[in-house]
Amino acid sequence: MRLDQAKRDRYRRIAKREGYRSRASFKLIQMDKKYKLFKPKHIVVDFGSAPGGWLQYLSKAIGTEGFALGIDLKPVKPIAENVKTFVTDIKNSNIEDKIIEMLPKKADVVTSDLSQSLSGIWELDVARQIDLTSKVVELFPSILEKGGSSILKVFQGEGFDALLDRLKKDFKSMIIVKPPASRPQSSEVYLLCRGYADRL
C-alpha cells in the first residue's frame, strides 16, 4: 500500500470510529484547530455539504445557539437541531433568496467544499470547479456578514490566480491552506479569507 493510500485509510478509520460521515471532516477539523474559524453562536453556510461530515463538526463547533445551513445537489440526512439543509444547484437563480429566507442573519462564516463529478479531462475539471467556487463568492454580498470569514476549496489551475486576486480585494487577509487530511498529490487547496469588506 502506498503512503498516500495508507493515509486515506487512516482517516476513514478514524471517521468511522468517531461517527463522522466522511473522512473530509478532518480537513475542516484540522483547519479550525489551527486557525480558530468557528465560535459558539456562529451562523455558517456550508456549500457542497453532502454527506454531512462538515456539518457534523460545525454543529458541535457553533453550539446549540449557533446555526448551520447546508446546501448540496444531494440530500443530507438530519444531523442536529442547529443544522438545516436543502437541495439545490449553486447555479439556480433562486438560491440567493432561499438562503436569505433560511438564515436568521447573515453568516459569520461561509464554507465550501464544492466539486463536480470529475471528467478526467484536467483543464475542464479545474475550470468547472473554479466556476462553482466563483458562484459562491458572488453570493457573499447577500449572505456574508461584513468582517466575516470564508473557507473555499479550489483546484489549482487556470483561473486560480484570477480568483485569488478577486478575494484579496474583498477580504483583509487571505492565505492558501492544505490540511494534512488532503491527499498530497491532489491539486485541491483551501482559501482561508478573513475580514470580509462588503463593497456594495
Ligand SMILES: C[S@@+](CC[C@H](N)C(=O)[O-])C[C@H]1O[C@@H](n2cnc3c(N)ncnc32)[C@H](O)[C@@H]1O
Given for the second form:
Amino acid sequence: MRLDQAKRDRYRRIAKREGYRSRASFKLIQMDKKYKLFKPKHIVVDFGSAPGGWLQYLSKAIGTEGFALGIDLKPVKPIAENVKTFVTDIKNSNIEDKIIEMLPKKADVVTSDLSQSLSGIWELDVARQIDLTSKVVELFPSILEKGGSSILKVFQGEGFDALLDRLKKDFKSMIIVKPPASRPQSSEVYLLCRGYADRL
Ligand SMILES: C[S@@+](CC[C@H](N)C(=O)[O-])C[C@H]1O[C@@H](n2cnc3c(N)ncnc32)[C@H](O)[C@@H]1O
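Given the form predicted alone, state the structure of the form predicted together with this ligand.
Shown next: the complete complex, the earlier chain at its head.
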C-alpha cells in the first residue's frame, strides 16, 4: 500500500472513531491547534461545508454562544443548535443578502473548503476552484468583521498569485499553510489571513 493511501486510511479510521463525518475535519483541527483561529462566541461562515466535518469541529470550538453558518450545493445533516446550514450555489446572485439575513452580526472568521468535482483537466480544475474562492473573497466586505480572519482552500496554479496579491492587500497578514492531513501531492493549500481591512 502506498504511504499516501495508508495515511488517508488512518485519518478515515480516526474520523470514524471520533464521530467526524469527513477526514477533512483533521485539516481544520490541525490548523486551529497550531494557529488558534476559533474562540468561544465566534461567528463563523463556512463555505463548501458538506458533509459537515468542519462544522462539527466548529460547533465545539465556538461553544454554545457562538454561531456557525454552513453553505453548500449539497444538504448537510443537522449538527447542533449553534449551527445552521443552507443549500445554494455560491455563484447565486442573492447569496450575499441571504447570508446577511441569517447572521446575528458580521463573521469573526470565514472558512472555505470549496472545491467542485474534479474533471481531471488540471488547468480547468484550478481555474474553477480559484473562481469559487474568489467568490468568497468578493463577499468579505459585507460578511467579514473588520479585524476578522479567514482560512481559504486554494489550488496552486494559474490565478493563484493574483489571489494572493489581493488578499495581501485586504489583510494585515497572510500565510500559506499545508496541514499534515492534506495529501502532500495534492496542489491544495490553505491561505490563513488575519486582520481583515486593518490596513485600509
Ligand atoms: C472538500 S468538500 C468540503 C468538505 C467539508 N469541509 C467537510 O469537512 O465536510 C467541498 C465542498 O464544496 C462544495 N461546492 C463545490 N462547488 C460549490 C458551489 N458552487 N457552491 C457551494 N458549494 C460548492 C461541494 O459540494 C463539496 O461539498
